[in-house]
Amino acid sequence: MRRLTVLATGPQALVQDLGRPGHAHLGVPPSGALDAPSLTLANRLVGNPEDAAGLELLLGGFTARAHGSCTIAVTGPSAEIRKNGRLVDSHAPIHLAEDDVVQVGTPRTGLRCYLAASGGIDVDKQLGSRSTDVLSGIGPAPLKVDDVLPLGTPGVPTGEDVVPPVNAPQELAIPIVLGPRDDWFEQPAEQLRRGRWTMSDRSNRVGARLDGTALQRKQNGELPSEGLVTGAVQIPPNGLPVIFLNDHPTTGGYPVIGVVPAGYLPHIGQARPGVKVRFQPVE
């Protein structure tokens, strides 16, 4: 059998692949990688469907070993791969022959690093994803040492003439979407667009949270429990925003201001603690 085994797995790895929606009246988030775009590239250059389960590495430190042959890619941000010990570039398909070893060092920018191997990452099906979800725990568990990771049946590589890395700046301007409880809030765009933040050490896949700049309720109380959406920007009490991510909960009772669009969100979920940001309200 054609598998991978995991010898360490850095600060967090886990099985992602683009996730479960539409079970948000059961409670349970889309998850997915955060970074859909790289994991989808990955796929694309070992000869996967776009949406075959991946590797989602967070900050490298990520080594598995090869038993059988199989092809593999790295993609995110720029980060030093290595086969046998011997420099490899990522963003390209690389082979791996029987008991090969592979190493995914730390990102130069960003946070996440995604590794596709050809066949996927045959674990189980869990509401229709292989999908780790930090939240719930539905899904595969934070990979271990020693976790033995089967793969399905290859495909063809499909190549791609030009495939840069992704470039993570350190400094975000993010689009919003006002509403709906916007009215919760003094003059809510010039709020948000003369606010700055950073991003928090306490972001995770639940969501981005925000140090900075308070934003101003004109109503006191608090909310029933609404619906969420991933790129919902809540403000709980102490109005530091929070950016829902893939793992978010279903429901909460803060005012959301606003919505990220989605396809804004993988810079988000690439951002690292500390990288400056900044809101720019649309219609």
Second form
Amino acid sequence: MRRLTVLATGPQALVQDLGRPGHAHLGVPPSGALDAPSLTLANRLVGNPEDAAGLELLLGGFTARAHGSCTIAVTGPSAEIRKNGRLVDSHAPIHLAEDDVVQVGTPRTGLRCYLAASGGIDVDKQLGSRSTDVLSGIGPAPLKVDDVLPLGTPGVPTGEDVVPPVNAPQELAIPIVLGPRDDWFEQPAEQLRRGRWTMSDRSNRVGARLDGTALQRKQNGELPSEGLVTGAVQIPPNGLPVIFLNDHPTTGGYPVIGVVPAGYLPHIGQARPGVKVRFQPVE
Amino acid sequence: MLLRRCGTDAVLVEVDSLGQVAAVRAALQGIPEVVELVPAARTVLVVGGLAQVRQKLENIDLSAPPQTDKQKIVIPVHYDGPDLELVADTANLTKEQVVELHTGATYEVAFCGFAPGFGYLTGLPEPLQQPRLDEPRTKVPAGSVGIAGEYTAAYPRATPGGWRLIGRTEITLFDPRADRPTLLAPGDEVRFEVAG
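Please supply the corresponding structure for the form predicted in complex with the partner chain (the preceding block corresponds to the form predicted alone).
Entire complex below, previous chain first.
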């Protein structure tokens, strides 16, 4: 059986596909790759369907050995990729033969690289997805040294393909659509426009936490819990925004001042602690 | 009924009661374009299919009880929870009377949340509608059966929690590998019985 054996994981290595949307009414988060465009690109580079499972590698430091031959590709921010110790290209297909060792270095910008392997990571699905949900503990556990990752049946590679890496910016101007609870805040658009934040090191796949301007509410208390979408910007009592990402709880009781459009969220999944953040309220 | 904007492809339907939540959920079920339909205490979150959703909501009768297929589920409980005596004292009842009340009622899954498979059940007899603990527990064991406010629930797995615990069940509430991963889904009818 074709497989990869994990030799080093780095800070966090997770199996991710495009998640399990459609189960929120059962209390199950959507999960899935935070930077989905980078995962689908990696899959295309190795001839996989876009929704095949790959690896989400936080800040590199990942090493694996191939058993049987396979094609891999690493996407996301630019990072040093080595095959048997020699530099090879990221964002391009890399052929691995039996016992070849691939190393993914720390990305120069951003947070998360994506590794796809031909045939996809073929662990069992849970609720229709192979993704690890760090909030609920659904899906495979975070990878450990000596884990063996089975690969599925490879598809037909689409030929040589090289694409530019993600360049994660040092400053984000995050678009936000006001609502559903912007009426809990005095001049919500103005407060969002004027505030200045930095990405907190307490951010994770559940939510991006921001340090900086505390938003002022015009009413106190809590709401009866209500459904949350991915990208919801919730304001807890300390006034510091939390942008919910893919492993977010399905309901919450603090007011959501606005929602970041889904198309922008991959940038937030790549924003390192300390990155400067502004909001741009949009209609 | 109020529709609140929730980003570019979702809307939060706000209503006045759990009954109206059930009516909205039932009316919007089965629309293929809807990706998520998440009932809660006073709202239903709808993701996707907004054109069809707005159309359905235009002539909705919020007072009509929903006509949907609901499962009937019985949960066996060992009534030996650490807060059973506190609940009995608060209600001015004996422990036996608390068990009789809790097993005598028929409940409905109003919504799920907090954790996968955690169903908020309504229909709790009035004497058992009691506040949360002053100090939440850092770890509530899986299978614990508790009450809080107008709800009763069983914890699918060990989590922190502030509900008053009256018993425990051995039934599986959440299994991500099963075809039906959660025992409870919104709208289901639930009774509790004394475990043999």
